[in-house]
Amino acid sequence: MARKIKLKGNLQVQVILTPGMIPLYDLDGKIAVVIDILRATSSMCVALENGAVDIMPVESVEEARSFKIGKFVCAAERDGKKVEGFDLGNSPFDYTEKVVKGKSVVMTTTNGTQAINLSRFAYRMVTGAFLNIDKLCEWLLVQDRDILLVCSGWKNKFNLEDTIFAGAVISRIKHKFEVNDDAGIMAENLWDTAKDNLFGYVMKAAHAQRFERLGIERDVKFCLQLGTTDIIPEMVGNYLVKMKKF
């Protein structure tokens, strides 16, 4: 079967399916949307709703635990667990209004900073989770930009769960953007197959599997709701913010 050739004007969205493989694309000029449903993406949307000023993403334990002294709020996590001495982790239920609110967050997770730093030369970044597809959606069907949907995955290894959910993402906006690599058709393959019992499929993901060994399966189902929040966390110079009303 002939590939489609595409045609000038047309704009198109593409998976990115782990960090490893963003070199291989030219983010110039594109819209990229970092994922990492479990559970950084998640858990920056809820920050940020919580009152959270800015959220500053950074690469590894020692370049956060730098930011220890000062008006910052630390989080850090590794394979699942917060990393010892620091304020938060990753889980959702940690960035309470309590503890957020009027702060600035520093963060660095296994996999989602890493692939926000490896994507934040994109023209415009912001991060993507169930909780905020509705409005993202919204959004990225009044752009006029190629669309990248970056999976964070799992130490640079494919995962189920961001994967699906860059093909829930495409089932929405298909209507205006072109999909044309076996990346993003198997995308919406898999939302098609999971979405009826989401919670069910992703319990089949190693990642879900090393939750329920960690005791905090409530973290899955915190983060497969759809559409809680209006909040957009978009990518300005080093932070994390709210995106203004567009």
Second form
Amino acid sequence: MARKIKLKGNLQVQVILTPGMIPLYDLDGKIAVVIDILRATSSMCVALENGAVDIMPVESVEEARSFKIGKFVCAAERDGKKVEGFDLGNSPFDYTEKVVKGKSVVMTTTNGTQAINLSRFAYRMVTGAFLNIDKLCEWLLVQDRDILLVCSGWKNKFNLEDTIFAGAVISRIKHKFEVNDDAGIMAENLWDTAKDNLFGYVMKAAHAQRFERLGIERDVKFCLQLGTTDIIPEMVGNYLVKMKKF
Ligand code: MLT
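Return the structure block for the form predicted together with ligand MLT; the form predicted alone was the one displayed.
Let's see the whole complex now, leading with the same chain.
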């Protein structure tokens, strides 16, 4: 199918396939949606849903460790595993109401928190997951800004699950936003291929296979549920907080 020709002034949605590609894009004035389906941005939704006051994403384990005093719940994950000595890893099942309600969470993960920190200078930065896709797309559709869908990938490499999600978002908002980049076209094609058997398709992904080896496939199933929460985590200063009603 031929691509639409860009009309001057039309809003655009683009897909950034890996955090390493963020410097190739101009974040200025745009909305960045950071995506780490397995599992950082899924767990962030769960933490805020279960009453965490806010989440501070930090890049290094050392930095996260420095908050292991006082009021913080500290979470650290590397290579899919909880880092020893921390309260939590990155499983959505870790972020129960009992553990996070009324607390500030400091979090570092292999890819997601790095992508967040690189995207924070966008006009607004939010996080996306299948869990909040309905509300997220509803919100994106009433924004008059270009959108960057930022995939966290795996160690600066492409991954399937974040790209599939970017495609799912595009399929829902493309009547308002133009898709002019090949990454966006590919993402939507991937979503079309995967959508009727999302779990089966995502289980092909390298990180899902890593989870299978670690015996935590239930996390994959959990993170692939669509529209279970209305929460949109938004970066305000150094913290991700629940976006106020819009
Ligand atoms: C990440 O930041 O790469 C992840 O969310 C990894 C994970 O949860 O296993």
